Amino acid sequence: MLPLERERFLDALRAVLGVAHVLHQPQDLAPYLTDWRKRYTGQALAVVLPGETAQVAAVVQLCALHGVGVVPQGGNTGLVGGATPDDRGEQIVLSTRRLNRIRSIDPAAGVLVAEAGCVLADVQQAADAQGMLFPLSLAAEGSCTIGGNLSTNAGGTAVLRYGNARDLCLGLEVVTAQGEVLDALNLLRKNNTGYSLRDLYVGAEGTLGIITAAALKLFPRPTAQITALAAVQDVAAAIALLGRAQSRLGCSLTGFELMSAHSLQLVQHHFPQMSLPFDLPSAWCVLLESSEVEGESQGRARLEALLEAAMEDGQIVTATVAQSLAQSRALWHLRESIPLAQAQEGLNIKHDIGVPLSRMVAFVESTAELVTQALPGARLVVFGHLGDGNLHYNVQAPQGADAARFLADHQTLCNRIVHDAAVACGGTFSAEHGVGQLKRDELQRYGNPVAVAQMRAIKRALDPRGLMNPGKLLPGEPPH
């Protein structure tokens, strides 16, 4: 763009926006170019701060007349680049942090209307004070917007019980590529009229359209929730655990997490303020969460049951179960601080694959022999929802290597092994992260070419000039 073409461009978003929620300095737009995980740093024209949603239209139709891509941004916390523009600064940032009201809450219909700026946390709370639940839960829900979790389709540590993302959402207001607004926002659980557009948007990471407002359901709010934590000799007794808590708990259970020993020891390490209630006895560890309708008596004593039956036939080392809402957050403190203390440790390649139940012992036992004969002194940190088949398979360097340089020099190697393993098993490389750039070429290796084909109609149908957030989901657009 030229440089007059570009001041009349941002002279006309200020126009919209006004000149305080135009941001163009450096200085300014620097919080805006970077993702959470540090692997991707882009430039843009603009950043640019829309309060509702016929501001969000207006820029985009803008943008479309001057050629301009729109990179969609909510809580910059995803971990696949999807929300970072490409360096050649010819993109505009939409970040939806203003658009952060709760427009209605329906407990009897059990819907809560979002903008999609709303910080889950925020969206958890306005829902506990109806004495509703909105079930929704992940690491970053303290800074995680829903816009963010609907494009991703954000999955977290309750989709055994409640499901996915796109399970939670009813309808959904979208700004489309030609800037037109997509009134959807439908508040039925019965609604069979067409094709689910809600569907295209969920999940498609702003390459169709810019989600601005969400319809979510919300559930009745449980009276107790009962954390347990107990220690396993391996995968397969922790799937066995498993089946045993859903065969007595039912669809009570709405949390079965999975984490290394050697996870929870990195944890000790960099925040040596938390500790395991116990001794490391063993290579696993499960977290259990119980979520009652009957009182938490009733729910305490069905847990201890179960976890002493279990720990009668050997499926079970050691275990404690939570005897306060303080040690129930230790509990859960500790499984949401792996990626943090990962962090601390240096850079790791990161996988985030979904496996069958029935083939996961086969999956972590082969691939921990394959990443360890080829990458020795590797460390393995795994955790994640096995409730649901989804682990978080990550490969720290050697101690003491330099952990950029493993990272450079094997993240390919390493993501061949673990990614064909996974698919091998039935799985996939990509559970609930989504593509964004990281994962580019891995639809193309490992998605079905009539799916990936399908995909790119349904991009050219909807948004045939490419504007948004190009570059980002599938291999081999060009950017714009």
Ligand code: FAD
The other form holds:
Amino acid sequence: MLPLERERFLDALRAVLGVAHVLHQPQDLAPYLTDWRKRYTGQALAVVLPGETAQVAAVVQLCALHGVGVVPQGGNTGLVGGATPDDRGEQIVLSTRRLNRIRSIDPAAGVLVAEAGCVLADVQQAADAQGMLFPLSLAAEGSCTIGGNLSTNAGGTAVLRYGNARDLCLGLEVVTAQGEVLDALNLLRKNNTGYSLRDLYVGAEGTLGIITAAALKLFPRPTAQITALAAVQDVAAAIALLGRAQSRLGCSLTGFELMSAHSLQLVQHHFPQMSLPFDLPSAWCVLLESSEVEGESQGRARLEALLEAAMEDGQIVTATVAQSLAQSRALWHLRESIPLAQAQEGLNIKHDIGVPLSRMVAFVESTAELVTQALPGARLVVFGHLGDGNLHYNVQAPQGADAARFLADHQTLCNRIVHDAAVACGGTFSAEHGVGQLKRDELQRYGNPVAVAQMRAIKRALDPRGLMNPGKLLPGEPPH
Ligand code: FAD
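Here we have the form predicted on its own; I need the corresponding form predicted in complex with the ligand.
The next block holds the full complex; its first chain is the one shown before.
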């Protein structure tokens, strides 16, 4: 963009949003230009902070007029570089941080309408204040936003019982690529009237339009959450325990997380104030959570009986059941600290694979062998939502090695090994975090060609000029 047009464009943005909400000084832009993992840093013409839907629409209209790409950004906790602009400085970042009102809560209907920039933890608290539960929960919940959660179709720790972000959404308000407001804030549980546009925008990673508000499903708040940590010999034992827990606990089973002993040791190393309830006697641990609506003591008795029976059958080596909310939180804190401990340990090669449970053991065993053969000394940090068939299969540089060098030299080979193995097992290279810019080429490589062609057709139909989050998700899209 020529300097004169650039000034005209910035002036027009200021006229819509007010001077304070159009950032363009380097020190103001900086926090919006690097992703959470610090893998990507881009440049931007400006960062804009609209405070209402009409302002988002006006900004998008201006971008359409000037041919400027728009990168939507919520809490900037995404793990695939989806909210970071490219490095040409020709795009704007549209931050939803000021779109942070809860518009309504109807506990009787179990519906909450939140603007896209509401922080997930605030939505959980608003539901809680009405005696209800908004069950989406993930370690980034203090920063990530509803818009980002929906745009990445976030999963988290309670998918087993409540589903992904998509399953928790009844309807959306979206600003389209043309700057129109699509009011599809459906509050109905049943509404079969043509294509589900909601399902297009959920998981689109900002490439089709900007979500400005969402109608979200609420659930009765459990009266008790009972958490247990169990050490298991291997992944096969963890899967057997999952089957047992599902049949004994039914819908009460809300969380089932697998963690390698190595990932917990990393947490202990970097956060020594966090203690494990037992010395790790085996290579794997499982975190189980049961949520009860009918009294804690019955639920606790059921979970303890389940664990005792599993121990008698040799599925569990040792286990502990949290005796208080504080103990339960401490167990979850261990799990949620694994990504943070990994970040402290240094750059690592991350994978977010999904594999059918029936092939999980084969995947874990064969991939460990292949990775350690190809990269001697590499450390596997494996953890995740086993109940959903989703593991974070991360590879850390050998002890003492230069992590950045390791990443640069071995990422491609490592991705090939892990993603080939997941796909060979009938799985996916992207179970939870999305595609963004990190996995764009993987979509080209592993995506079903018919599906990718249809995605391109949808993109062309809804965003013919390619101005919505350019260069993300779809491989080989022209830059804007
Ligand atoms: P951002 O990072 O700001 O954006 C993510 C993507 O959505 C980008 O492509 C962006 O352009 C787009 N976007 C953002 N807002 C909008 C909008 N309003 N309209 C259109 N597009 C938009 N993810 C999981 O699924 N499960 C987990 O368990 C999980 N755990 C995590 C733990 C940690 C410690 C961290 C750092 C991340 C974790 N994540 C997890 C990934 C991430 O937090 C989630 O994907 C989250 O949903 C992103 O929300 P955000 O507001 O930060 O989005």
